[in-house]
Structures are given as C-alpha cells and as structure tokens.
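Form predicted on its own, single chain, as structure tokens, below.
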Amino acid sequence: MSFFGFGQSADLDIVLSDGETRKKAEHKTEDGKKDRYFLFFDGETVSGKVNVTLKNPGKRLEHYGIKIEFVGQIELYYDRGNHHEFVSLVKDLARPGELSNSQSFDFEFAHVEKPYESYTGQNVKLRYFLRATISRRLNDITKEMEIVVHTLCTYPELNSSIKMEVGIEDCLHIEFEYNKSKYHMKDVIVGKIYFLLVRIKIKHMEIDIIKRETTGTGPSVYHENDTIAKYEIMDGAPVRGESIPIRLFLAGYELTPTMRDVNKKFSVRYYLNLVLIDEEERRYFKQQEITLWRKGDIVRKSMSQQAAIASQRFEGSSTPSASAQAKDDSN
C-alpha cells in the first residue's frame, strides 16, 4: 500500500437497467443550453448498476463503504450554499473493506416519489440525480447522473372560460373571451375580442404570454417576468361592433407546467397579457392568469399520477386486470 492510500483509485459509472429503451427529454441547463436526459415520472422505479473500475490493476482499493443516493433538490441561485433536498434516498452497496478487482453493484429505488417537475429558471433550479460514492479516508470518489422528471395531469374537471373587459370611460370598451382557463402545453388558445366602444385611435393590438417566476418569501421575494410569446391580433384601427378571432398555438413555445409554491420555495405562473397601443404611443394592458399542465400521452402514466395523489403506486403493466382497469378509467 502506498503512502496515505494514494496508490489506487477508481472510475465510477452509473448505468440504468432500462437505459437502452428509456425515453430521453430535452432540458435546459443553467447556461441556457439544452441537453438530453433520461425521462422519469412520479412513481416509477429507478434501477441499474454502479460499475467500479480500478485504475491500477493488481493494487487494492481501501474504502469505508460504497453507496448510491437518489436526490431531489432545489437550489436558489442567490443562496447557492444551501441545497434544499425534498427527496433523499440511500442504498448501501458495499460495507467498508477492500476491492482487489473491478466490480459492479446492482441497485433499485422502487416506486420513487418524484413530486415536482424538473425546472431550470432565472433564479432557481429543481433537479433530480443519482450520486454514487466510494467513501475514502481523505478524498471520496463520486459520480452523478442527472435525470429529468415530468409531472403528468389529467383533464381538469372544471375549466371555465375567461371573460374580461377593458374600458376607459367614454373612450374605449372592449370585451374579450378565451375558451378556457386551463391549457395543456400542446393546446390552442381560442378566443374573441369584441369592440363595443372605440373613441380613441388604436393602431396596434397583441396578446403576450408572460411567464412569472417567483422565488423567496417575505422581504426576500424575487420576481422575474419573461415574455414567452407575442401574438399580433391587429395592426390598424378597429371600428365599433367589430370582433376579432384569436387562435394561439402553444406547441411551438418553450413552456413548463404551472408550478404553485413548490416546496415553499418558488412558483412559476403564466399570464395572457392583452396590450393595446394608440396613435400617441399610450399603452393599455389587461392581464389574466392561465394554468398550464402537461398532458399524459400514455394511460399507464396518467394512472400513475392519479395513484400518487392517493399515496398509492400503480404499475399498469403488472397484470392484465390492471391494464383493463386502466383502460376503463380512461373512458
């Protein structure tokens, strides 16, 4: 054995058991780029192998234990020293001892609760990752694998239309209506705008989708507004009695589900912002919050989401009767 145990080291690798077939999803990194990560949903099992490859054959590796963790954490950029963990699971793979050969260790985190969607924003990051660790006297050997989690929802039971008015006394009276208040992320916003009274000269009108990220509490609250989309409704002067239809397709924009008070750390909300500009460049606004949700495209996964709410885990592929039940519930 060399002095201080530096004679041997190892490489760690984490391999998922279904890595060849599991779907990947694009996710924005902190520097604004997009990478692809393995995609998981709430209630799914995370399993695989940790491969330990010794760098110097013939030399032993002393260690104080080998483990793997599944972690879900929130990091606020203005408080980078503190990582707020809302999921923390640990599996011990090997007791303290020595490794004389490269070795693989199986692991499984069964039906893991993943309550929130992965998110990278202006001031906050919510992420899930696997971390393998070989504990040593002076310097641990670690390896992380990041995954992405999507939260799925079913159609909301109540989804009322939105009706609002914009008015300036004796000058302007506009009514606008959207077909509903909750939209899935590939949905179409359909609406109409009615001009009941127009005595000012409007030259431009648009609808913006605004994303508002809120982090912190009390006096340390930060708001970041980001204009996701601009949709021009008209360019020119409307007349009384005119109505203008709206069709805004959401699929082409970079959206996330609405997130409200996630672990009491942050929120992400979306608003439709109606903007009118008159010939003297005065701007008139009317804002309305909408709810965005991620639509489950596979029955089994949406069932898993419902089961999570009831604190039960469901696997639609486990038995034929379970699959039949899933189909019945989807009808």
Contents of the next structure:
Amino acid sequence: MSFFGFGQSADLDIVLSDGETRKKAEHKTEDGKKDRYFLFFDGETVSGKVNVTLKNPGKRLEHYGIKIEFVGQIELYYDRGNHHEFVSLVKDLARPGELSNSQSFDFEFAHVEKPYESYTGQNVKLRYFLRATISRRLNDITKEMEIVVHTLCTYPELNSSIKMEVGIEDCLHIEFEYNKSKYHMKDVIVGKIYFLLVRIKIKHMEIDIIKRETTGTGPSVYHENDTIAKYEIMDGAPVRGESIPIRLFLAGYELTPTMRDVNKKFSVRYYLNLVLIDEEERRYFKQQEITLWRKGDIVRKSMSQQAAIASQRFEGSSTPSASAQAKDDSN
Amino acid sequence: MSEPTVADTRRLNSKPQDLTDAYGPPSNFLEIDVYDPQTIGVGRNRFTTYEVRMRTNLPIFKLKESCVRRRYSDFEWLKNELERDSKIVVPPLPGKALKRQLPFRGDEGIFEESFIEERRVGLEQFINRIAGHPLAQNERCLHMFLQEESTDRNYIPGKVRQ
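With the form predicted on its own in hand, show me what the form predicted together with the partner chain looks like.
And the full complex, kicking off with our chain again.
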C-alpha cells in the first residue's frame, strides 16, 4: 500500500554487463530528436543486472514477482493500442515475496534473435527494449531501457546496373543509367543521363531521393512519401548527344536500409527520382527503385593481434615463439 | 586486413557527342512574338488585333514560319478549346477588363495604349507557355490558331498525332 506517502516504493535500474564497452548508436525519437542507445546485432546476448533500490530504508517492499522482459515490437501510430510483438522473452528474477533490502538481480538473454532493424518513422515504429517489472497489488513499478538494433549485410552477389530509355514520343528521349541497383548507406551513386532527343526547352535537371513508408494492408494501405534529398545535376539546356554525369554521395543523407514487408506490417523503400524542369516550370520525371543496405564497419585489428589469432588456429601452436614468428612474417 | 574500400566514383563511359549536334541549331527552337497591335473599326465596333508570328524547327508544326493576326477573343477561344479537350492545366490569360468597357470613363478604356501593351505582354506569355507544352502540341486548335489564316469556330476538334 502506498497511500499518502506511507508504504514502500522502489527505484528500478537496468545496467548492461558490457555497458562500458558496448558501442552506442544515434537513433531518432518520434518527436525528431536524436538520442544515443546501446547498439545490438542479431544473435548477440543481452545480459546485465536489474538494481532494485528501496526508497524508504528500513521498510519492506511487498511484491507479486520481479521479472525482466526483452521485447521487440511494432507500433502503428494510427493503432496505438495494439503492439505487435515479434520478440518476447521473459526471465523471472524473484518469486512473489518481500524485499527488505535493496538488491541486484542478474539476467541473461542468450543469443537473442533480432530479425529487424530499429526504425522510427512517420506512421510506424519498430523498437527493442528491456523492461523490468515489480508486480504489486495496486500498481506495478516498471523501468524500460531502449536499445537500437542494426541489421548488417555484405556486398550482394548480384548487383546489376540500372539502364533504361524513357521519354515522351517526339519530344524528349533520354537514356539513364545508374551503376548499381543495390547501394550501401555510405555508397556513391554513379550514373549518367544521355540525351537522345530534346525538343523541349529544359532549364535544369535534378535527382531526388524519395523515401516511401508503407503501412497497412489490403484496402487500407497508406504510403507516406518523403523527399530526403534534392541534388541538381544539370543547369542549362542540353542538346542531343550530351551526357550528364551523376555522382551522389549517400553518406550525407538520413537513410535507413530498405525494409520490405517487415513482419507483414510495413515497408520502407527508396526511389531515385530523375526530374527535368523546362522553361515553363513543367516537370518531367522518372522514378526508379533502389535497394539500400547497411554495411558492417570493418574492424582493423593490429598486426600482433591478428598474428596471435592466426597462430591459435593451428593446433598446439599458440606458443610465444610461434606468435613471434608470425609477427616477423607479417612485418 | 585491408583498408576500408573507397568507392569507385569514376564517370561511366559515354558516347562522344557528334560535333554537329553540339554546335548545330538546337532541336527545340520555338519562338512566338505577339506584337504590332492595331485597332480596327470605328466607335463602338472597334477592336484590337495583334500579330502572332511563330518561328520554329519542331517537326510537329507544318510551317516553320507563320504570321497571323488574332484578337483577344481568339485567344479566349483557344483557351476554352484546350481546357475542354486536353488534360493540361491551361495558363491564365490577361484579364478581360470589363470595367474598361463601361461608358463614361475618363480614358480610352480598352484602347488605352498602356492597357494594350499590358495585354500584349500577357498574350505573348500565354501563347509561348502553351505552344511549348508537349500535350498542347497535339491539339488541332493550337495549330489552327498559330498557322491558319483564321480560326474556324466550326472546325472539328481533334489530335494532330496519336
């Protein structure tokens, strides 16, 4: 009971066991602010401690159980009441009873599956968090700790270029080419626009990156388009036979990986929109989807570290002389 | 063990441009002048006509040079035809100036020099905007307006190309 300041309450705190070493990543909150959260990848273990600190020393805390959950959920803004949990793990930390002192409880969620990347969008949010709960008769005490998950990919085996001829008959024919169809988020879009026929008065040309967030299914599908970038590639009037180069560095823009039909709830796709504008402000455009993926950071281990690891691969060779030999070899 | 790879940002190969294409006349030449306003008639039956001269190398126009005389109501007719038959948003014409047509004005009303000049500029902007529109170029009414002696109000509307 905690009426009028009597009774006992507690503070909950979740601390990760690798909180000192684990990297943090920036992630946008729903109101646009950027915050830093611990970064996890698929398959990594989530472990740490839950600290229960009693507020009024000396008094006992009665409870119906203490637990910690690891949750991955999708929240559609237009349907806030329903959270779609795609990962839900529980560890019981204490059976119903009493706490007479502040206490710490260890927990470990081993090799947790985190199949999707964390995403905060215009109409949908996908998040992962730890939630510690002290169940009580009237009101539970809870504490959440948000984490961020990134999904990594390696260079795709097949990555064909995009090359197409488009136009308005007898007015404007162009051939556009982009060097790849799949780009990682720090990649460069290299391409060109070749003019085959120009019977309109073009003033300039730009390339836009459009993000389309799709939520809902069937008849209630909703697309939210957002122009992430506008990049002018040509100023002036081209004639037949001219080639305009494109070189667009993606690292400068706020992008996410392409997400297709995540848990059948939403998609985030990216399009390159080539726009030609004529003297009378008329716009001619061609949209083309590209796939964005997240590349893992390459960790450059020191030579001696690599030599030590290499020498350990060979049976019975993890002797100092062997690693010294390997060091010499690699110098 | 390797350095993080730097993306290859070299330009894609492109065909060299033919010099006659690079330095020859552009294929999008289209110029329309609206000039030489003339007020014809007497008293209450006066009206002003303008010379509409077009020069172009666009293959869709039969004549590469044409010169016709048109009055404001011809421009209105063209605007209405295009609004009805084509899917484009037709730019606005300069005003009808009904107030100027009322009696007992201190000035020449719609035959005032400054007004005619204002209107001439507006009509020139209008016709250039519309003649350069790829969809408007398909309409029979535009070709008739620009290149035939007179606008036949009993013409059969249609498209010039599919």
